[in-house]
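Consider the single chain below, provided in structure tokens and representing the form predicted on its own.
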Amino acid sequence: MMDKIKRPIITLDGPSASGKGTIAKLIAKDFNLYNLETGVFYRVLGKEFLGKSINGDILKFLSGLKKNIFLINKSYKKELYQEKIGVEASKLAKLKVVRSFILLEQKKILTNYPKKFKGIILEGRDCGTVIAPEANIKFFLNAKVEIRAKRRYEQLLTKKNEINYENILKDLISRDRNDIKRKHSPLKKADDATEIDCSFRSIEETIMIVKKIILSKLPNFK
């Protein structure tokens, strides 16, 4: 669904580190896009969720939540990644009551967000094949396994003095087997997405060929 100025949509789907996130902060902000981080809409959830059984009402959980509770700051978004907020946002992401919640409100801001904004570039596991699968222009970032790793435990060790590559390695691998294997929302590569293999590439480079591919295809839009 387009909004009545038909403003672009374009997604940025792939596998845990493989730089999706960064990639869509930086491009969002070289051509005045609006960066939705659909991922970050679970661990909301997860964060209210905590302390709750799962066994509880998920829908008088839902239907209880405040009205701007996905219009997220700053410095609440530190918050919410926090190791146990991330379990329990993994536990409501396999509900299918839940990511249907979540999907009519992701689908709202793509006709709502700031008119300032030039279009939306979304980010995530399932942005081009379920979010948005009208989307102008979609992208699938991947990286082999192990080089996600090392990238992964490069960026956590300057945070934490404990850090091990092989638990890290074992924790993308599983991620990645639950995100595939997934009922509801698995991650796959869109049919008409362009796949990009990062794993030789540096973030630089990578956001090069993202960005010509989108002047290509949307010559005006600059």
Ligand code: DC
Contents of the next structure:
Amino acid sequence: MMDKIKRPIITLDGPSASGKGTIAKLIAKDFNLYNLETGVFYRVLGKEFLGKSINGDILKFLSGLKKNIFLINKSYKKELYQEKIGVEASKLAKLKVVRSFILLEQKKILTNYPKKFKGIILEGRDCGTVIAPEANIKFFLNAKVEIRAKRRYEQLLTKKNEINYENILKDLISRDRNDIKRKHSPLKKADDATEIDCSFRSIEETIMIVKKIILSKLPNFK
Ligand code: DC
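Alongside the form predicted on its own that was just displayed, please also present the structure of the form predicted together with the named molecule.
Below: every chain and molecule of the assembly, starting with the one above.
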């Protein structure tokens, strides 16, 4: 069923480790918005695709997927954040047929998310450009790759001891390349998005800026 009254759509795009996931989660909680993490869709397919060849029949793979494949629980979601699944997701995200398949699912949610939410916030790479070009408010979050790598390194230090800054930096540079250079729906700022460089801003400062802009455009969100 389609939404009768259009609820606001907010998009938050940006590269890996720019902080957009954390920010979207907090904004969603504060304003009672549905949080659509669009990267999870690619990770789900990445997990299903593990061990299969990209040269295989991708259409057959997609048509063989279970109907409710994107309905996931917390522990399954945790598994999706393994390194090898991220790598697989990134490869699949380049394929037009995969993107079209996922786009359809994302669009369904955009018009059908639960009524208890006041609106929706989408977070990813192509939210403001492809999934919801009609969004009311668009953000593009950016930060220098060395700073993103340092933040991710510090975050991982608390969980693992065997990590290396240089490897994290290399990995982020390669992910950026995959995201920006891909032919279909590359990562780019929508013309009407507000760009925030958070290289020298804390997450708290960035959230304040995002909130201020949201409230200036949607004052009834207060
Ligand atoms: O944000 P993330 O790391 O969970 O994303 C996983 C992969 O999916 C990553 O390789 C980028 C890709 N992705 C995409 O191509 N488009 C999106 N809207 C979101 C993620």
